[in-house]
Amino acid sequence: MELSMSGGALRTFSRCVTCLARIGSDLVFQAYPDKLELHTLNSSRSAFASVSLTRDFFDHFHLPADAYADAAPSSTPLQCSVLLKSVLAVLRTPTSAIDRLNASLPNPQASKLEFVIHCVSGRKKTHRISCSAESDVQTLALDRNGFPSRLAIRPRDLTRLLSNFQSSLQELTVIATEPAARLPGVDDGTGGKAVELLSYIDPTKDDYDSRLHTQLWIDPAEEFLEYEHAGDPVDVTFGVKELKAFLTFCEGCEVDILLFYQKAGEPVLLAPRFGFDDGSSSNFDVTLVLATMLVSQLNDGSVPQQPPTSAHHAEEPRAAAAAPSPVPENVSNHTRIWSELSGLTPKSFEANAENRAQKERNGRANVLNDTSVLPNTNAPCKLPVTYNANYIEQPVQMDHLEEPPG
C-alpha cells in the first residue's frame, strides 16, 4: 500500500486522527482498492469510530493487486494496526510546514508502517511505526436509514447547549417527543419544546447529592436544522467524552452534525452533514457509534428515589399546585427546566402538600422557636469529582529518522 496527501486533505487527515485519538488507543488501517478506512474502539467497548477516505481524497493511492490477493479473500481488506499515540507523534509537525505526507506498507506481513514527511524547507522526516500482531478492533456497519429518529444541529449550537452542563459530566440523556402530539392550549410547563437534554449521574455514587443536575428543554424549530421523530417518547443515554471529540472534528471541518437514534439500549449513530448534500459527493466520511444505557430514564420506576435533603426544603416546590392538565400519552413526563444540587425529579404535589401541613403543625406547637422549620445551611457538601479525559499512556515503538535538506 502506498499513498500520498497534501494541502487540505492533509489537514482533514490530521483532524481525523486527532478525533480518533480522543476515543480509542489503537488505530486500524484497512485498505481497499477504492478507499482507505481507519477504525478505533475505546477501552470500555462503548464507542466505535470509523473514517472512510476515497481514492480521490489522496494525491496518490496505490494498492497492488498481488498484495491485496495475498492478504485474504476478496472481501477482506489489507489491514494493519498501530498505536494512535505513535501516529499523533508523526503529525506533530505543523501541517503548514509540510509539503506532502507519504505512507507505505510494503506487504501484509510487514512489521512496520512507514511515514515520510516532506517539509516545505526541504527536510525529510521518516517515521517507522511498529504494527501490532492482532487488532481488537472489528468493523461495525449500521444503516442510517434504519433509524426512525434523527436530528441535525450546527456544531456551535451544540457547543452552546453543552456549555450549560458541568465539564465533568460523563453521560448525557436525550429525550425526544413528537412536537405535533402536543395538545393546543395545554400548558405542561415546557412551552411546546419537544427535545430534552438531561445530565445523567449514577444514583449509586457516594457524591450523588453534591453533584449538579441540569435539565434543558429545546425547541427543535429554534435549535435544530432538521428534526424527525414520531410516536411515543424515547430516550438515549450515552457518553459525553466521545460526543465532544466528534463535535470538535465537525467544527474544524465546518460541517453540521447528524444524530440518528432509536430507543434506550440501541446504539446511536453520529455522522457529518455536508450542507444540503447527502454526502455522496464528498471524498471522506466519518461515523461514530455509541452504546446507550439499557434502562430508560422515562420509566419512573427505574430511577431510584433519594431521601429529601436541605436543598429540597430550601426552595419552592416546582410541581404544579393543581391537578395536572391532561396530556397525550406520548408526551414525556419530564417537563421541567431546572438545575439544582440534589434530587433527580421535582417533588409530587401530594408530597409538597404533606410537607407544608407538617410545617404548619410544627409552627403551632412551637411558636416561640420558629427556627425548627429552617433548612440546615451548614450541612457539609462534597465537591464533585473532577473528570479526567486523558487517555491511558501506552508504550510506543517507533523509529524516527530526519534527513537534512538536500
The other form holds:
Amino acid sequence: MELSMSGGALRTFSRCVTCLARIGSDLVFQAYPDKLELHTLNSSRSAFASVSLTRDFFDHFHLPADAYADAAPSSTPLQCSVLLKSVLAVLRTPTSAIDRLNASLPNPQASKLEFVIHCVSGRKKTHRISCSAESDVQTLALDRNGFPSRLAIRPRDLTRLLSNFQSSLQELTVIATEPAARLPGVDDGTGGKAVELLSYIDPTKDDYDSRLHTQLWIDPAEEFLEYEHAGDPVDVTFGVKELKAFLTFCEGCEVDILLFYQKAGEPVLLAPRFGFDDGSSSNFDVTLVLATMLVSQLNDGSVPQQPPTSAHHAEEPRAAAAAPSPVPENVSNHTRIWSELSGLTPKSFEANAENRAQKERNGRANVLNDTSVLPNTNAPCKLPVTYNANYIEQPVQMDHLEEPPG
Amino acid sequence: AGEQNPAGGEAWVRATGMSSSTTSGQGDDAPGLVCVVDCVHGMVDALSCVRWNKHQGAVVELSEHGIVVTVEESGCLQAKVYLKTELFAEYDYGAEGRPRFGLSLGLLVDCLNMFTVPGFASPVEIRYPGPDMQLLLRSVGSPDACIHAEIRTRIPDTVAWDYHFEHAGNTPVTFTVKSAILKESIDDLEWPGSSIQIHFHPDPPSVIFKGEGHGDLEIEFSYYANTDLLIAFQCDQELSYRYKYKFLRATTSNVPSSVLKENRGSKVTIGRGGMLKIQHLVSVARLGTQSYHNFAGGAQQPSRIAFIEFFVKPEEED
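Okay, that's the form predicted on its own, but what's the structure of the form predicted in complex with the partner chain?
Full assembly next; the chain just shown is listed first.
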C-alpha cells in the first residue's frame, strides 16, 4: 500500500487521528481497492470509531494488484495495526510545515508501517512504526437508515449545551420525546421542550450525593438543525469523553453533528452531517458508535412518597439551564419521575438507590449472557464482539418501551 | 598550567559570613579584571545556552581577550561560552597569566538575572578577585541605588580531558543549518531517543540523523532539496558516528529564543575520531540596537556576539 496526501486532506487526516487517539489506543488500517479505513475500539469496548477515506481523498493511492484475489471492494483488505500514540508522534510536525505526507506498507506481512514527511523547509522525515497484522480485527458497520430517531446539531451549540454540565461528567443521558406531543397551552412544566439532557451519575458510587446533577430541557426547534422522533419517549445514556472527541473533530472540519439513536441499550451512531445529501459528495467519513446503558432511566417504576415541593428542589445542588421553574404536579409521567429521582429526600432516595442497583445488576447479567466480554462494573453495555446483521437488514420495531427486568 | 593568585590568599567555599566588598577600586591591591556589561540579559542568554542541568559547575578563565566559561558532563559533553572583550562596555585586565576559578553556573546566571529588573536597564560591573577570591558584581549607572552581589569561587577541578578538536581529514566535514531547524530536528528525535546516528554523505550531498527505538525516525537534510535548508555543506568522505541522545539534546535544548527569532545558523562539524562540534551564535547586543553577524559573513557592527561551542564524544562502536 502506498499513499500520499497534502493540504486540506492532510489536515483532515490529522484531525481524524487526533479524534481516534482520544478514544482508543490501537489504530487498525484496512486498505481496500477503493478506500482506506481506520478503526479504533476503546478499552472498555463501549466506543468504536471508524474513518473512511476514499481514493479521491489522496493525491496518490496505490495498492498492489496481487494483494487481492479479486478486485471487488468487499475482498479481504490489506491491514495492519499500530499504536495511535506512534501515529500522533508522526503528526507532531505541524501540518503547516508539511508539504506532503506519504504512507506505505510494502506487503501484508511487513513489520513496519512507514510514514515520510516532506517538510516545507526541505527536510525529509521518515518514521517507521512497528505494526502487527491482527487477524481478528473487529469492525462494526451500522446502517444509519436503520435508526428510527435522529437529531442534528452544530458543534458550537453542542459545546454550549455541554458547558452546563460538570466538566468531569462521564456519562450523559438524552431523553427524546415527540415534539408534536407538546400542545401549546398544556403546561407540562418543561415549557414545550421535547428533549432533555441529564447528567448520569452512577448511583452505586459513594459520591453520588455530592456530585453535581444537571438537567437541561431543550426545544429542538431552537437548538437542533434537525430532529426526528416519533412514538414513546426514549432515553440513551452514553460516554461523554468520546462524544467530546467527536465534537472537537466536527468543529475542526466545520461540519455539523448527526446523532442517530433508538433506545436504552441499543448503540447510538454519530456521524458528520455533510450538506443535504448525507455525505455522498464527501471523500471522507467518520462514524462513532457508542454503546448505551442497558437500563432505561425512564421507567423506573417507583412512585415517590411525597409530591415534589420547591423546598426540596432548593436543597439539592442542581442546575437547570432552561425552564428553571419548579416542576408543578401535572407533568408527563416520564419527566416527573426523573425529576423525583434527583429531588428526593434521603429516606426515599435510599429506596430508589436500592432499586437502581438491582437494575444495574440485572443490566450486567444481560451483557454476560449475550456476549463473552468480561463485565466492567459501572460501564454501559459493551458492544458485542461480532455484531449481527440485524441492524442493517431489519428495521427495529418500536411499539413500546421494554419493561426493565426484575 | 599554574594560575597565579595575586591576592595571595586561598579560594575555598566557606560557610561563614563574607567580608564586605569594596565599593570602588580603593583597597583593591590585586590587579585582576574589572569589566562592565551593559546588556545583562544578553549575557544571561549566552550563559543559559549551556545550562542543561539545574546544578552545574563551571570553570571560568580570564584573559586579555575576554572571558571563557566552560561546562562539562560525564567526560562526554563539554560546552564553552566565549565572551570577547568587544561584548563589554569596559574591559580592564591587569592580571598576570590567565586566572581560572570554578563556580556554580546556575548561581552566576541567577545572580545576573537579579540585575535585569524590567524597566531598569542597569549595567553591571564585574570584578575579580575580591578580598576572598570571590567574584564581585554590582550595578553601576544609578546614583541613587546599588545592587551588590558576591559569588564564592573555588579552585577548579583538574580537567579530566581537554578537547583538542581536529578535523577529520584535509577538509572539515561540516554543515550549517538554521538553529531553529536543528533544534526542532533534535526535539523530534526524542521519540526514538537513546542513541542517534549522524551520517554524512558526500554525493549526493546530505546529512541524515537517525534514531532507532520502539519506532525509527530518520531526518534527512539534503543539499538539493531546498536552497534555504543547508546554508553551507562540506564533506569529502562518508562519515557516520553515534551519539547519546541526551548529550545531543543538551546542545540545543537551551538555545535562547533570540537566536531562533533572528534566524541565526548553527554549524555542525564532525572531527577526527567522531568528535561532534556544534556552534551557535548568541547576540549580546546593546539594548535597542541589533548586531547582525552570521556564518555566511557580513557584520554590520563590530560583532556583539557570544560564541557557543558544544563538543560531544561519540559512542564507542562495539
